[in-house]
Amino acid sequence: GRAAAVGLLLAARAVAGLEPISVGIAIAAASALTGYLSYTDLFCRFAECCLEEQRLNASALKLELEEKLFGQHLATEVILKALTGFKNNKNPKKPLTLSLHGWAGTGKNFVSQIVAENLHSKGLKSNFVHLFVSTLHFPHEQQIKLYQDQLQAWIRGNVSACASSVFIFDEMDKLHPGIIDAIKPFLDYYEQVDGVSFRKAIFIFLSNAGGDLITKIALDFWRAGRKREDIQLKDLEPVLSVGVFNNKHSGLWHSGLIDRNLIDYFIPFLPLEYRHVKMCVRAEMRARGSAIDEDVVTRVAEEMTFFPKSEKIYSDKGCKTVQSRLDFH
C-alpha cells in the first residue's frame, strides 16, 4: 500500500508538474492507501505549507548566529531572546517588530536572511518572507499615497494567507517619511484590523541610519580601555531610538512606529574591527570550499580601508567588499 502510494504520488508530480488538482488527487489516493500520512502532511512534502504552529529550532538560530556572525554579540542575543520568546508565545499580543541599525557591511542583511531560512525552510525565497527594498518598491516622492495603499493590500492578503507570514524592509533610511507610517495599525495591540489578527507575523526594518551613534559609542568604550563585549542593549537602544526619531533620512522620521512603541527592539550593529574581517574572509573561503590560506587572510584584509584616521580601527565597508576582493587572490 504504501509502495503504491509513493508511486502515485511520483506519477502526478512528473506528468502534472505539481499541478494542485492532480497532486491532490494522488495525495488524497495516497492518504487513503497508507494511512499513516494526512492529506496535509504530504501535500506539504511537494509544496511550501504556512505551518504557524511550528516551533523555532532555537538552538540551531543560536549556533548559526554564532558561527556566521562576526563581532556582534548585542544582535546575536537580542535577536535570539527576541525570535525564541516571539515563537514560544501562543497567544503574542502584537506582531514582532525589530529595527536593525549599524553601517553597511556590519551583517543586517545576512542576519535577516538568516532568521528567514530559520523560520520558513525555503527562506528569502519562501512564499511565506516578503522582501521590499525601499529604492526598488518605493522610489517616487510624489506617489507616497499610493505605495501605502499597496503596502497596506499586500501585508493584509499575505497575513491572510499566512499568519506567520515574514516582512522585511530594508534600505529603511532611504525610504521616504510617511510610508511606514501606513503599517502602524497592523503592529498595534489590536485583537484584528478588518477581520485579520496581525499578530503572528514579524517586521524586521534594516537601515543604515543610527550608524554614527553606534560608531560614537563604540569608540567611547575603546578609547577607555573596555572591551566592545562590554557594551549592552542599554547602553545604545535609548539612543538609537531617539536618534532615529528625529533623523529625516531614518525612514522612521517622527514614526507613530516609534511615538507609540511599537518597535520591539532597536538592534545595534557595531563598526567590524580588522580581526573581524579576517573571520569574515575566512568564512568565505570555507563557502567556497578552499583551503583557509593565511597569507591571503591577511592581505585581503589589509586591503580595506579604516576609520576614524588616526586610530584606524573600524573598517569603513564592514565586510560588504570581501567576496570581490578575495576574487583576486
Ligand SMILES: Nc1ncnc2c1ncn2[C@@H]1O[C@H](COP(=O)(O)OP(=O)(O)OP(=O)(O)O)[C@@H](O)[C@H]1O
Second form
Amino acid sequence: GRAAAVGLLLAARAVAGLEPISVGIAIAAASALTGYLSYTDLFCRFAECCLEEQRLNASALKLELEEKLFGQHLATEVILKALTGFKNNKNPKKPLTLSLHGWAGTGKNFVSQIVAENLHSKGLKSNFVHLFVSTLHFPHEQQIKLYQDQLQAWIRGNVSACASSVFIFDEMDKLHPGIIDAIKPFLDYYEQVDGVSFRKAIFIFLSNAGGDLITKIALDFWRAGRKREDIQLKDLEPVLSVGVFNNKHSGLWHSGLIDRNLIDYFIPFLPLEYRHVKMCVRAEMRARGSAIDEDVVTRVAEEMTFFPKSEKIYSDKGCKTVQSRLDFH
Ligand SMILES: Nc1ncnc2c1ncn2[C@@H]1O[C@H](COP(=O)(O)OP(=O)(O)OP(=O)(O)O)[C@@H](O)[C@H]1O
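Now the other one: the form predicted together with the named molecule, given that the block above is the form predicted alone.
Full assembly next; the chain just shown is listed first.
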C-alpha cells in the first residue's frame, strides 16, 4: 500500500520531470510493488504509448460520426470503410492516404480530429498525430528546399518512433507542389525507405479543391427534387476527376499524386444547409452545457449567409462561424 503509493508518486514526479530512465525505474518499482499492473499498463497510463497493434473500435467510430458529423453521409461511409479496411489489414502494402474535399466549414478538420482521436486517444494533442497547415508551416516560397528537408526528416523520425503515426495536411490546395513531392516517396508502395517502413502510417489531405463541383451536383439534386442522401459517390466521381484530378492548375495534379494512384480514397464533403447549421448550433450549446433555446438556434442560423442568390440553400461558411456567433446570444 504505502510503498506502492511512494513508487507511484516517484513515477509521477519522474514523468513530470521527463526523465525517461527514472520514469522507467520508478514505474518498474511501482509495478513490482503493486504487483497487479503490468509495467506497460502503468507506463502507458503516465506517458503516451504508440500501440501499433491496437485495433480500431469501428463501431465506436461509426457511432461518433453518425452522432456528431451532420449532413455528410458520403464522408461518413467512405471514412469508415477506409479505416476499418486499413486497420484490419495486418500487412498493408502502402500507407493509407485520404483526400478530403469540400466547401469551407463543412467538417473536414472536424472529421480529421475525430479520426485522430479514434486512432490515438489524445487526438491532435497526441505525439503521434501531426497537423501541418500550408500557410502556417510552409509560408515562404524561397524556403521550399529547407521545408522539404525538414519535413522528410520529421516524417521519417516520427514513423520510426511510431509506425501508426498520423499526418494531416490542411490547405492542401495552397501547398507548394515541391512539398507534395517531398512526401511522395513515403506514400508509395515501398517496403522500406531508408530502413523505415511507412506502410502503417496514415496521411490525410484536406482541401477546398472540387468544393464548387460538389456543390453544383448537390444543387442539381436539390433542384430536381431529389434527396441529398441519395447522392452517391458515383455521381461525384466523374465530375471530380475532370475538375480536380485533371485540372492542370491544381497542386494535386502537378505533384503526380493522382496519376500514380497514391491517394486511396477521395472523400467529398457536401455543402451544409440551413437545417445542418441549426444542428451545429444545438451541438455547440450542448457542448457548452447550456439548455437548447430554439429561438437562439433560429437566430444564429438566420444570421448566416446562404447561396446561391436565388435559392439560398447552402451556408457560405458551413458551420464555421457558429461558435463565435453563439457568443453574442
Ligand atoms: N458537418 C458538420 N457536422 C458537425 N459540425 C460541423 C460540420 N462541419 C463543420 N462543423 C463545425 O464547424 C467547425 C468548423 O468546421 P471545420 O473546421 O471542420 O471546416 P473545414 O471543412 O475544415 O473548413 P475549411 O475548408 O475552411 O478549413 C467544426 O469545428 C465543427 O464544430
